[in-house]
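Have a look below at one chain only, the form predicted on its own, in structure tokens format.
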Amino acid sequence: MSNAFLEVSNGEAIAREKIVHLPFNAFQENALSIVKQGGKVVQYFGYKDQASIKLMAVLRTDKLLVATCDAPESYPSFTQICEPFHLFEREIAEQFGIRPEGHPWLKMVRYHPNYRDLPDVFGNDYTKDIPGNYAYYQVDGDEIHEVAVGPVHAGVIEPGHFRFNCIGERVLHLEIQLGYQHRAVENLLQGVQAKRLPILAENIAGDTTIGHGLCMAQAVEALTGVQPDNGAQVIRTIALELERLANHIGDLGALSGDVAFLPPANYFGRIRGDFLNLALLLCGNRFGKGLVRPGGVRFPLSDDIRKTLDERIKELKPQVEHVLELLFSASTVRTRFEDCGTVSTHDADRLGLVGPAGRASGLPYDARRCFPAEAYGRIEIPENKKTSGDVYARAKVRYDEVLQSIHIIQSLIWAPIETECVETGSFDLSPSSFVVTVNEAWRGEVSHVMVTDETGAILRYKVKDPSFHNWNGLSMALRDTGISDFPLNNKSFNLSYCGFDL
């Protein structure tokens, strides 16, 4: 059948009556035919527009692709086909009481009452604890026991309960608890103040400031019709390659830690806070915040703080070279991190796994790549997939990423970097508009959707972060894995528990 849903670019505005609107029967047959032939979800949500309920479609394969259709109280659950949709489904059953039938895991997402009122299709009582009144997944043997992690761990991190079905050692099955956390900010985005916009989106998860605020610049920008100069966008790709730089090397620091090799892991946590402290050289905080805005970037380039920069990166890149040889040399590294926690391309393909755990895997797709903003356009950015889907194809592809993300931070210094800074202040959007923005954060694909209403107020805000797709995926690394190895495969995959729970 030919596909009916309309192509958009990137960053592009586009007005709302131009979007296909289709009979919920095409909509789920056009969506599940992209998907089956090899498409990824990006978004799909539901919506209230006046007195209905919409859903509303994101879809990529070698472009983005986009439709709506009228949500029915309940319907034939796309996920029994299709597994990408499989968390979506759920999502929307627990924002809008909207039931998947036959969906084949229907649980909750973030343990909150329906946005309508409506008797929850859980069927759970709000009156209670429902985490804790949660029916877990069960193995049924006599040699069958159960490991409970969490939510309180022992570290300073986010709360997530992690639940092992195990014998002996060996890990049968895992299932992942999140939701603890739920701060509504999608319903914050979408009442807020303008000036406020930012501010919120760039603390939707604190070690990807850049990459969430990023799809809200973006998407205010596409919708004002304000496009940030040159200068701006080449200081925001060096803002995030800075990111992922970071975050990178303190997962490979963590990975170390996790294998008792303590050089590395101190030499990767000391290097790290050198990457934060050039992005506090930037825009004098080392997550970020405050850089990115609507229309460009609040601090300039200056050619005191370039030359700085460019001379720490000189300094810093032998130094990582020679802490990555440290730990990639290593032969009981190596014996640790091969043929632990594997992902089949297969599976992962099937999950819709993103970023470094999708590229581990096999999943070339690369955001930078496939859908390019900012600066990226003009840069080449290689496939970097690895085929073993192991905790060692995990750590080697953000090997690979630290150096290519200090080759594109050299290559950017010394770019002519003359921009207008800007300041938040009110902004009008389009009336009656859509946009979609895609970035490649430091975890894989953030994606960000405003969708406005008639007088220019946002309708709906839509956030996905990478998390979102890839929290499966570790479930999935630690079947018939030794339950001992799960720190190790936990760090391999370094998930946002806010980033999911928003």
Second form
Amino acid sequence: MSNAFLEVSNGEAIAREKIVHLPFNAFQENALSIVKQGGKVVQYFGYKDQASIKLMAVLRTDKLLVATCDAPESYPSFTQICEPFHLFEREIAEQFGIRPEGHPWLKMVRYHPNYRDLPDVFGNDYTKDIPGNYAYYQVDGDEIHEVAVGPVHAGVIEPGHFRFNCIGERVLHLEIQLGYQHRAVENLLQGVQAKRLPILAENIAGDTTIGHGLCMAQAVEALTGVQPDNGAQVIRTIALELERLANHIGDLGALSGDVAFLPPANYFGRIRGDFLNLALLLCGNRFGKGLVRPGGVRFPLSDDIRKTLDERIKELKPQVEHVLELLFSASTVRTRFEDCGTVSTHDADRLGLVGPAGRASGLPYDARRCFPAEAYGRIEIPENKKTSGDVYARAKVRYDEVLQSIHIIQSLIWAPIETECVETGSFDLSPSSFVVTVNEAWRGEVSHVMVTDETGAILRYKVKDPSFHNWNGLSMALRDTGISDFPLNNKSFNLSYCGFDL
Amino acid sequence: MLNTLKNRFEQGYRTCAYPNEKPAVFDRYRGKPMVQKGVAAEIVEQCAKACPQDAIDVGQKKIDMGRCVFCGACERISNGEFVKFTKDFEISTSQKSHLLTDGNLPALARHSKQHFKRLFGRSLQLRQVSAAGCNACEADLNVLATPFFDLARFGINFVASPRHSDGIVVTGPVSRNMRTALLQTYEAIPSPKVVIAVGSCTITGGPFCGSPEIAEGLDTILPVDLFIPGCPPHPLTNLHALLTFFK
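How about the form predicted in complex with the partner chain, since we already have the form predicted on its own?
The complete assembly is shown below, putting the previous chain first.
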């Protein structure tokens, strides 16, 4: 495929002058042609460069491709032709007041005023402090009723608003409005002292501490020319897989609870905690906070730790296998999981779903296989087999990945490695540079972009959590599904609110 | 059926004996910070400079556990000369000012409000509001319902409606976009009611300090009765706080 975009590697520092700066029309033409031929959007965002606003797109085929252009004040929306741009265009409109004309559903993403003091694209009045204060999509008809849920939900979970348009029990449409947790993380990342950068990255989404922490660390490493040693890479890989294990197991337990099969719900609830404790074993925090830092890791893998880790995993593995078997062999569970909330491969592809949700719908993409970082170059990540796109497939992907992750960790525990531990300090980023990092966290592709100015200060820090791609997948899964199956479907995606809200 | 029974047998009994016995936590866990006596001022200054959360009060040689994320940077760069993080997870306080500590915390039980113990000592129903954190605090509150901690055996539950609750447990730095929902939930709880702040975000803004989108401290919005520090607080920290303050 010939195009004007520059091919870059995951975590490679690039001088900004090397990035192709295209006229807007050429930028649009190339971006659309790449995505139309099966490419996907990894990042697409605006940034302020001196007096002007620029747009940057990072797309992926089997390569990562990047280009920039000067941002027009308005332009014909890419989404009209390629859906994967949908949320990215809304985000640019919200952050920089640039209007994508003809966008099929132009509404706010996180409910905040734009960064340029321009008139609001959505006509919102931000002195009114409710993101949900907006005319939701409505379906007309005598039998239609609406169900409004949130932002405060019934459980101990994050806030967001769900608006169902139903006919009887059947959901015609689910609209999801988030933004309640907007903390201006990207702006903080651009402004704070270097010592705060890792802490902020780890707190974008606490259940993806390692995923976001790695993206941040790899970006800083690229722009400081530091290569973490082999030992650090192994420890980081173990940590990312432990994070995947804890979350996938928790999800499978929650799915079991939602179909009222309580034994696995309770067993997996407890076993998830055991895996969180293994993260604590490594670094003193159940979520892995404080482990990953630019340059490596803060804690070594001593022989004591190895031994305990090995013993615990050996003890947990048969328990996990037996509970998996219990869950997946129950006919009552199968009946509820199968054909529930199906997202077709066609829809998943057009929405650009990633991670287990994408894989369950037949999009095999896994950043560990396609853009391997850390120790993943030496690890085989098989493609998943079950691709029916329903709750069952989303559960089955987790089933497979749980066993794979245990295997990966076991294969790494006794790897003969040594590592020089690092502590956070200040660092000088190379000036006028760009880097994009991509990691496969448990929910899918996490990506950070760092752009520096001529003094080496961070000009733009862009964060993308996999949930940014996948929330629309949940809406799609609910179409024509009974509203009582919403909790089950929601758990089968288990998306991040704070990772989306930033 | 046989499979279900086999699994049940394999799982056994898993509930911890806390508070009668303290469960062991792994060595690298960072709990209560103990400031070392007679530490040189310049070492404290070095630590303060390196602290990502600016949680160290150089003059008083104390750590503000409300701001601290327990990353342990100060312990490491001072080789433990300024502070050592112990494995003691019982670190909650009833006053925000008590969080600024050299490690000697006032006994929580003696600072709890007697009428709360009378009212809620045998049954405490709590409504949780998640207000813009990272979801780790929520996750480690949720695990209190798993068999290992089994919060319900103490008569404490998280409930779905504020109308059914005796108090509110808040996590996160209360973003501008969550403020109204939080206040409305608080209003909906019948008095007398308890307010519990969980995690450094909630107590001071934590990692998000300096953002114009958040409130720097839940106590600037609501009267807080119980402060549970950590990033996130260990489930046992939460459990200790609830049992000691209300039982």
